[in-house]
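Given as structure tokens, the chain that follows is alone and in the form predicted alone.
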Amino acid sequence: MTEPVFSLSGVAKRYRYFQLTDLSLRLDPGQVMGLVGPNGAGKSTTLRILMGMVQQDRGDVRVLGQSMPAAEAAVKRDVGYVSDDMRLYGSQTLAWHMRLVSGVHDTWDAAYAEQLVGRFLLHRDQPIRLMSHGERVKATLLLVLARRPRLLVLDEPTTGLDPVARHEVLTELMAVVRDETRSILFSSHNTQDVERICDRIAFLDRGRVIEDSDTAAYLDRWRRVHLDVPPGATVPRADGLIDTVQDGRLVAVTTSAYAPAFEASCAHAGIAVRDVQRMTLEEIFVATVMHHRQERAA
């Protein structure tokens, strides 16, 4: 079995008003991971717990074999981090902070970063203060990529980003991991970005990881499925039933373990399938969070 790029194992960490409770993750080589959440739920929390920055209170966490934090000096060397609160040196030029990181980092690739000024359209001698925040974001994971580490590990790498500052990072990010041996874990409330690049989901909602799935696996499970249900008929119950919302006739069942068995049932119960619709990541998302929400107020 393939050792992963990184585990954690029962994962726990306890604030004042916030905790992890039993987090479980893995990711394998030349994987990437979207863990989305949404805001407060634990996920810069995990990231941080991942490189080490945070002590856990109880788990295991593991990053490219090593147990952490003990090697956080050493797995630092093979893993790229970028958070939101990273800060350049204001009055310093890009060309200046790559001759730094080049200077820290053997496995700098100088060809590699000069492609990067190119595709980002930044410019070298202008100072980190004089650049928009979608140039500081990609300067910011210029520095990073062309140390060419085998983890990215990103925090809401596209935030605040323009449309076309999102597709040069994703873009990027997509060519990363066709080298097998490297991988992305980024967090996101952006659901979009998630659904494009990544090849696996963690759901995370209050501390817990509520659904870590193969994404192509995951989207095709899900439906929402419209029917037409006359007075004195009983809606079949669907394998994974998430919701129901009925409007006079028409009710909407949202399913996680769609099968057209289902669509069977209702035409034996007298039930019109109106249509069958697949959902966007962010309609499952949702959904799967306001689920996982009634489930534990119950």
Second form
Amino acid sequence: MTEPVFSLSGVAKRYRYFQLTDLSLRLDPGQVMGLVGPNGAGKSTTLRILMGMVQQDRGDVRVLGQSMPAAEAAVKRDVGYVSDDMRLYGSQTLAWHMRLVSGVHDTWDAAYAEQLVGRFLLHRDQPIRLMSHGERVKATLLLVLARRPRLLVLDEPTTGLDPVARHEVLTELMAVVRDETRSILFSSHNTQDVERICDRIAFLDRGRVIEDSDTAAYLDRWRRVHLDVPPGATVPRADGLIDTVQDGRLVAVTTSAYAPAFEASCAHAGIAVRDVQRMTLEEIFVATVMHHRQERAA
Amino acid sequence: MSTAVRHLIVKDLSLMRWWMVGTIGGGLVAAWLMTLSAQPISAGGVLMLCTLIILNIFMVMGGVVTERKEHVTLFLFTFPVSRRQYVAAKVVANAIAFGLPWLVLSLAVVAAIRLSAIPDGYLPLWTSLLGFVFFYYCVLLAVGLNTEANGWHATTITIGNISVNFFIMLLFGVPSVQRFGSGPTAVWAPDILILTVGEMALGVIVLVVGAVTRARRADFI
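Same protein, different form: I have the form predicted alone, so give me the form predicted together with its partner chain.
Next comes the full complex, and the chain you just saw is listed first.
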């Protein structure tokens, strides 16, 4: 079995008004994992635990084969981290930051850094405080990408970016994962971004992992089935039923384990299937979170 | 010392170099002004104390607190350093940035007293006063390392600034200063020596405790 790039086992972290509970996740080399969850789900805390910035109360955290936070200094040589609230020195230029980072990391790829300066349309001699938000994010990413880390940990890196800047950033991240030895853990509210670049998805809500799956297989399991239910007919129970919404004769059934047998059961019960829709990750995300909240409230 | 730690120290010194140069320049002007008076605490002396206190506040607030408040620490902590190394680098860089001008200006004060009409008997008083500025710096740095709450910084700075006045009054009440202060030679009596060494040692202890507390915190960011 391949050694994971990182693994979290039974990790817990308690704050006054929030706690991460029994968090277990792992990522294999060459994979991109999207960490999706609403505000306050614990995404940033999870990433900061991985980076050794926050210490777990219990549980085992291993990154690149080493225990965290004990091996934080060694691990961070091969891990790049960017978060949306990370800032550079406003009074200093991008070139100054590039010199600083290249001095610290012997893996710094100067030629690639120059390519990124051009591709991101940045100016080496521009002070950071005079850059737009998008330029600052791209500058921060440049400083991380040019180190060529084995694991990229990105906390909402596309937040606040315009569509063009987002496209540039995501394109560069996709280029990174063409190298199969490198991996990305990517947290985002933007499910489109996650759907586009991630081959694994982990859903987090209120400090718990509520789903951790292969993206394609996961998306493929979900369907919203619209039914025309005549009076007196009973809708058969679908496997993985998440939600049922009725509006007169029309019933929308959301399922996380769709099987064609459900359509046959409906036909047998005299119910017409109007259509079977695939769902976007955003729709799935909302349905999953709401379903789990209802389950926990019940 | 790891490459990353060395770069963190050099980076901080590079960012603070103009403050260091400015402080030394301002302090030298103050030392020259001191030579124009025969009083132990004159306008030049007050300017000297103000210069060092301003340096203290800027070093800690600019080099430690602002960096954390503006989330630059998040960027720096991605460097391959442990918590302990990061805090050590921060303390060493800051201590050099403050300590170097403090040392140069302390020597300038000694020279000003020796070369002026100020009686050499006041050298122990000034040494202790400069020791108090060092103590104040250590306390403010320890507070700055451990909290980003404006209230704590404002309280520490206010108490520190006011305490300088009380400390000067205390110094003039020290028996050896009363007895030998206006004399032609410096007398290093046990009372002033204990006071000076004690305040500086206490400053170092406060700073070490502050740095260790910061490095041990479970949630570093």
